[in-house]
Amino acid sequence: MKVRIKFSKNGPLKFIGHLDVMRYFQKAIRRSSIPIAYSEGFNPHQIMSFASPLSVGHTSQGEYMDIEVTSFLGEDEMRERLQGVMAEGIEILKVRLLPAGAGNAMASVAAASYRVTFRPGISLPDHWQEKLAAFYEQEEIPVVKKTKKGEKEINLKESIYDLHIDTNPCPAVCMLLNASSGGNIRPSFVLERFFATLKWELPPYALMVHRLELYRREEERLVPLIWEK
């Protein structure tokens, strides 16, 4: 049976890697007393995947984790059986048996949101609100983006599904992305392109990135990895 787990990560535990998280959510799991399942053979681990990983230094309230059990306590029972060891900064949000036949969180990725807004004492371009819807309205965007075979000229526009501006308590930039594995962007590639063409160079750790939610792809919907009730 396999079983998605949803958690937030905030706080000082936003500077920790994925290997990290990862590590502790095995010790976790084995604290709480949940039936995992594991694998086989002369090394055997815990069976679990995780939707995205996280960048070290964003906090996230839409984090996602698959895991193999060989049986199951009940969505609520295990919630709390987690929540009961996590650390602070760590909430887990959701749990949801998967029907059978259902992929993976990792595979299942399509896009991803996210609230970015700018650190206490950034100086900002006149005007550059304006300028980003601007940057956004327009018909494509070429960008050249690296990637592991090298670098390639992409259309932009066709991988940022929505973008505004939220003023409600700061300005902060609110992004629908392509977060595929064909196709992952990430949002501060997105800005720092946007102020390239203003001749600005964001200052080094000028955003606080945010992700709000993860989603995959149902027929032409895009939706919540898990599902509400």
Second form
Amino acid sequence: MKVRIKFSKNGPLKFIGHLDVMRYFQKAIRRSSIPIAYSEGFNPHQIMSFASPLSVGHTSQGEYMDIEVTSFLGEDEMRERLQGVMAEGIEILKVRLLPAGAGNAMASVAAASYRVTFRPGISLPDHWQEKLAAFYEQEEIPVVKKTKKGEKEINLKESIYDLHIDTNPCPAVCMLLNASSGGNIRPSFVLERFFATLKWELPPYALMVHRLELYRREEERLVPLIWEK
Amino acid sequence: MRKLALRDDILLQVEKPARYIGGEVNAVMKDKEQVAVRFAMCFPDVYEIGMSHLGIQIIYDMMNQFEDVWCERVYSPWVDLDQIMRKEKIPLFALESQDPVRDFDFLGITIQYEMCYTNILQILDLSGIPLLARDRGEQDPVVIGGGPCTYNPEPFCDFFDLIYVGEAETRYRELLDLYKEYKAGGWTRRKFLCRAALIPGIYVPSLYEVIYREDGTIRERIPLEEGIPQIIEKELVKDMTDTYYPLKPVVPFIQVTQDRVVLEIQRGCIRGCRFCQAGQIYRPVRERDVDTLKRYAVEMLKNTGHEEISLSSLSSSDYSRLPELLDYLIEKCGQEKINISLPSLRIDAFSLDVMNRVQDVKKSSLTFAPEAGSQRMRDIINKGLTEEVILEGARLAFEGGWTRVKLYFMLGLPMETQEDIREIAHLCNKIAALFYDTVPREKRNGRVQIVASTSFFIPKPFTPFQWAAQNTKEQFLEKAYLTRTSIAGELNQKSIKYNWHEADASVLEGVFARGDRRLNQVILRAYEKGCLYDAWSEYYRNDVWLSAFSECGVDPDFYTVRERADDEVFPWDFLDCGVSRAFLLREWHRSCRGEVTPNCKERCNGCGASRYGCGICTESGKGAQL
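Return one more block: the form predicted together with the partner chain, after the form predicted on its own shown previously.
First the chain shown before, then all remaining chains and molecules of the complex.
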């Protein structure tokens, strides 16, 4: 049986990298005594997969992983057991038993939403908000993206599904971006391209990125990886 | 949510920021307003090394069981953060509260190896605590040292207010109570130190003066206060079962060196190898009750979620209930898919059988530590291991399917000849040849791999070799060269790989091991000149150390290349490690005659540790107690 788990990652734990988050959950699951399934072979490991790695320094309220269990304890019981062994900063938000044949979390991811704020003390170019809106309004945003094979030109506009500015409590850029395995766009990439058009360079570590949700595609609609019943 | 001491942009530019954030599973949080004493416990090396150390976990667990104490952890900032902290004047902080170390009541530093001495100064410096104990006042934390290097604390004694000699489980409560009295009574720091000097196991370096002879050796030590002890006796836990043990050790977020549950099955060693300090200072051997260990193993695995458990001791094969313990662990861990790692096992039929049961089919390498190539040399060092035993172990291993063998040797042992060194090569060759004789051609999968490693022998205090001369760097290198050419001349040389240690750092380690108080200024000078992380070869700067010695007018050779007279007063002689100097001298003389001494299980040799009335010394049928 496959179970999908949604969790958040906040505070100091944003400095734990993806591989260490995986190790953390392997140990947490042992502590929680959840009956996880193990792979066959000489070196059995827990059957566990993560939807989409989160960069070091980013926070999130929409992280997902799938685990395979040998018996299902119920969604609430599992959530409570796991929550009981968490370190401060990671919270188990939801647990959902997946229907048989559901695709795994990583393959399902189509998009991700982010809320990006600027580190205090950074002075941004004048009228950047209006200019960002205009940047997004363009029909086409040709950019050069570095890939494993080299560089290629893409139309960034096609990968931005939504972009708007929220000013409460402080200016934040909210974005819904392509996060599929072939076309993932990082929120910092969008803002770097934008500020480059203003001939202005973002200082290092200027952005505070918070992931809000991960989405999969269902009949052309984007829905969260754990859907409401 | 805890607030971190370091800004995000700093944490994002340093390597492995998780080293500095604390908040790990099982880390202890308390309300600082509700505790009387705040203790910062430091391992002066990088997080991944420090977090792998069992001793700190024991102390952390013990102190945090005290309701009036909050013990937190501190490790050395890595070189990248070190520079940022200096530039931005960010004070060193403890991981749990992220509060500056200088606001704590105590800073405890465990001193596990000589090459960390400059890191001690880094910790003090970044904390904003005066480097020299004599410059500290009532507002500064009490800086206390512990760990194996404190069996000769003199080279770094100026940096410490107190040194705790021996095992930490016994006297900290008393010391903490005294500290509370000091604070409540508004005593001077000096009064506190004088009172602390009366607690057994506590050494207060500033209360003693050392007078040297013209030849540089010690004439006498003078206590500067009335009533303080001339001799400080080590502390030890008499009952290993009825004491503290961390059942909820902190689980790091990042991978550390020892990323597993560590089960300390016993303390001490029966074997009395003459080069080994641990084999002397942790006497007598004390075993932990097997049923307690079983319970600990289950609880610790449950509390940490680790996927591996390791047995810890100086010589696990000597633990009397090992078969029972391993049977239990193999059954438990097999169900839970937990690995068992078994360091420090003698290779014999029993251990190979156990390894077959705990390891998967891909056989990792087996390790032998003959320490010396010739039987003559092994008798001199009292390594109770014969060539027949080594070859029999190797034969069983080859029959069992192992094809990789690691062998550890030392070069520069006392009375070593060129022939002894050539014997290292011969032994490697014999083991390789044995593989080809044992395993038929059709069953072989390529060559056998023999990896021979040599380290350079460094005489340590409280060993029979504390009188011995250490080799010079040139001798070390000649011997490594001879080992290499001898191996190259063997028939099976293609199956043998040879590694050797660097010689420069071994010389410095030897200076510190048997050094005296005059080295404090050299360490301070080297630190001021930029030495740090000397245990990391990429940061070790021998030329800077040499100039620090010469600027201070201290000759490193004085501490290393001299053979000591039987009656020379050593800098560490004021400590009583449980084993008498008379016993060590007897062992030194026996060694010079090539005589072996039986182990504690075979016969009591009257080392002096029986006075503690515990462990193996109280078990009957072990021969006459001397």
